[in-house]
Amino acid sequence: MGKISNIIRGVVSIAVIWLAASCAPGQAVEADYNVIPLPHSVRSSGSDPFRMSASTTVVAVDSAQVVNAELFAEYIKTLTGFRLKITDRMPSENYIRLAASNEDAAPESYRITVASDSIVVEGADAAGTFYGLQTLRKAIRGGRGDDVLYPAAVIEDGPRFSYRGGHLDCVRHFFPADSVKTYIDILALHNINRFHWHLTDDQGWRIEIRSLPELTKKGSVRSGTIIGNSGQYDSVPYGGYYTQTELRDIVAYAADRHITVIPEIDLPGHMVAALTSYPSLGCTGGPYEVYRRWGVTDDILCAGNDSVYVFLDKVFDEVADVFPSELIHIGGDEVPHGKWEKCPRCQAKIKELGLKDDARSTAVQKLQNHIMKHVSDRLAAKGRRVIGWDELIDNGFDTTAVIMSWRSPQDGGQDGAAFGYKTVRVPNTHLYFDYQYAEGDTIGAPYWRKIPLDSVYAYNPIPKCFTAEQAANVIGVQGNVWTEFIPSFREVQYMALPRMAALAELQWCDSPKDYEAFLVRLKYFLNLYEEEGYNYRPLD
């Protein structure tokens, strides 16, 4: 009997110890608000920290905040292993409340108030609340299974630029819808709110236009691809395109993360895939072949052919139906005009329109304006606005267009902001993330220019020589990823990360730059890349 009593007492003791351990607070790590991008203001309140654990509740009282809460719960689960509960009722303590009540603040800004019993995230709007939650997510520096101690503080923050862009070329190399969604997740992590999606070019047509089925039947597949810079080609058919169902799904996925998708249909050049599908749209009538190499071709849409304008109406009517964004990108870059100079129909159109050379542009350049103005007017009737590359300035295009400045002055580029255009800065000297990081790299475009991380961070979107009016014309900054030399999505991530972290600070922060302090924060930020499974270039 004594032995049995001892056994019982031992079992009870073990049970008590287990119960005490299961009820005790878990191991905790302290959060750090020195994140990327760095918040504008963090004021310590001096009280006890807030402990986020598996028992913490997220309070969301409207549909937009429910979406924010669900995303935040997934982020926290990835980092800690536990999933937060979501409710529309206010508990007495241990909660994170989401609101969009900070209406006097600038769009997309937020205030976080951390107390011992609660965290309140107040956005100026639902997007602002989302970015506040991103800051809470990024502040975690611990392992799975740990509670998180958020130091008591008041954080006030908001973006420098309204347009914060990330670009991806899915033409030269095609990436399936799931990869595009992952790219959108990466943009969201960096507080980027515009996804510029390059969908058509000489090397392929990637968007379904139901009224023009040949575009994807013929134009989405090339018969082979150039091998590097060798001048040799493989003979492997390469293609792919997105259905309108997929496109709408991606648009909705991005909207949940407060990202607007801006599609690009590049014209009147970069159109060989369309000419292959419908040869009558070209000046010569073909035959054409979806381009197997990179670079610029002489074959462009025939501006003197009335059927081209019908074609463009069909394309952009469907584009506008699928994509609700105010801005639609219509390209306008790298357009050789040689075929127009020899084409009787184009010359007749120039005469019909009364176009003449002047000090600003030639009659042929003005013909390019005519075809692009047709698209601009069509979209304006639907409440949309066009954005295009800085070559539009060369042709004296209407200043209602937004300019995306990509060329350096030595490459012939002109600054849209200086000419009165609202402008997004995306210089190929600093923000082309397909360019290799350094000499000796084997991934990325092997061009003469290398763009290391510190070069991205050093870029100044608003030169000191700008007037106040010119500075106000700069509405944003964007990083571009062209994919001629990036065949896999893992390589896309490697080329974008961590340069996108430096871009995020250019887009969001207006405080003086401190590259060394940024690198300290970046070392912790890379842990998030690891937890999310993103591929990135390690720091040197």
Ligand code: TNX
The other form holds:
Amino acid sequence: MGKISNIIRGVVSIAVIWLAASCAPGQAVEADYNVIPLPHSVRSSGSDPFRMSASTTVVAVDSAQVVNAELFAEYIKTLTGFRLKITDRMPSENYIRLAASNEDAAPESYRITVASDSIVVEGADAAGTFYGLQTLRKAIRGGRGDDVLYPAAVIEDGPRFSYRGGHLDCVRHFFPADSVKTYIDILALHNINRFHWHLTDDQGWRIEIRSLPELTKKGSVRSGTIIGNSGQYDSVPYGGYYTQTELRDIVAYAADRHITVIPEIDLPGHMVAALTSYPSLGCTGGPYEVYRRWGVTDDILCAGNDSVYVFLDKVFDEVADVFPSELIHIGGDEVPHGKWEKCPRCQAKIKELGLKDDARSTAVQKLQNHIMKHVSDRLAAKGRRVIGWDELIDNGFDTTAVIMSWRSPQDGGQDGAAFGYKTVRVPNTHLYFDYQYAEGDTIGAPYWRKIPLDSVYAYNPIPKCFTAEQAANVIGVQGNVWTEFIPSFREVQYMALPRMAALAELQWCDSPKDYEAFLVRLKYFLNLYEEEGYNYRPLD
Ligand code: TNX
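Switching conditions: you have the form predicted on its own, so give me the form predicted in complex with the named molecule.
Shown next: the complete complex, the earlier chain at its head.
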């Protein structure tokens, strides 16, 4: 009997200890608002902190805020292990309330008010609320399973640039839809709001166009790939493309994260995959072969062939149908005009249009402008606007186009902003994340220029010599990840991270110039990469 009661007593006391442990407040870690990008202003209010725990409720009323709340709950689960409840009814305390009522504020801005019993995140719009939640997420500096103590404060924040871009080339190497979604998650973590998606090039056509089935049937596969820079080729067929169902799904996935997908159909050069699919689109009629190596080729769309314009109409009608973005990227880079000089149909077109060399552009450059303008007009009729590489300026495109400035003046590039164009700056001297970080690297493009983290951070999107008007033309900044030398998605992440963190501050903060302070914030930010399972280049 005594033995049994001892056993019972033992079991009871274990149960009591277990109950006490599970009801007692857990450990807590203190949050820190020194995140990336650094918020504009943080005013501490000195009262007790807010304690976020498994019993905290997120209050979201309208559908956009419910999406924000669900994403936030996922982020917090990854970092803490507990899942926040979401409700549309206000509890009396211990809640995080999401609102988009701060209507006078600038787009995408937010205010967070942290008190001991609640946090209120007020966005100027749903995107602003999302960025506020990102700040709360990023403020957690570790401690899985622990509660989080948010210091009482008022945080006011908003972006410097309205266009904050991240680019990915899914042609030179193909990354399946799930990887693209992960890339979008990575962009969202950096408060980036535009995903520039490079979908066509010489080495593959990666977007389903239902009225032109050969584009993906033939054009999405190359018969082999150059091995590194060696001049040797493998003979492994390489391909892939996104169906329109996948594309729409990705557009919606990005929209939930307040990211607009800008598709790029690169023309009239970088088109060998399309020429292989429909050889009559070229000046010579081919035959063509989906490119197995990198670089620039003379084979481009024939601008004297009327069926090329019909082809482009079909492509862009479907592109506009799948992608709701106002801006559609039409490429325009690296176009040798040799074939047009010799092509009787192109020469006839030049004559017909009365194109002549002048100080700004040659006749063939103007012919390129004609084909770009055709696409632009078609898209304008649908309420869209084109964005293209800075070669558009040389060819004489009018200022309705947004210019993506990639070349430095030494490479013949012109800054659109100085010429009156709305401009996104993505200089290959600072913001090309395909370039290796440092001498001796084995991952990434082995070009002579190396782009270390500090040189990304040092980039100044608005040169001192700009007038106020020119400065106002700079609508944003972007980082590009071309993938000639980046075969896997793990390596894409390594090349982008942490340079994208430096980019995020260029895009968001007014004057991100204290590199040492950035590095301190970055040390904690890298924990987020770890927790999310992202691959990144460790700091030197
Ligand atoms: C130039 S940037 C290109 C791309 C290459 C890249 C490599 C631009 C408009 N054209 O086709 O992939 O350099 O860094």
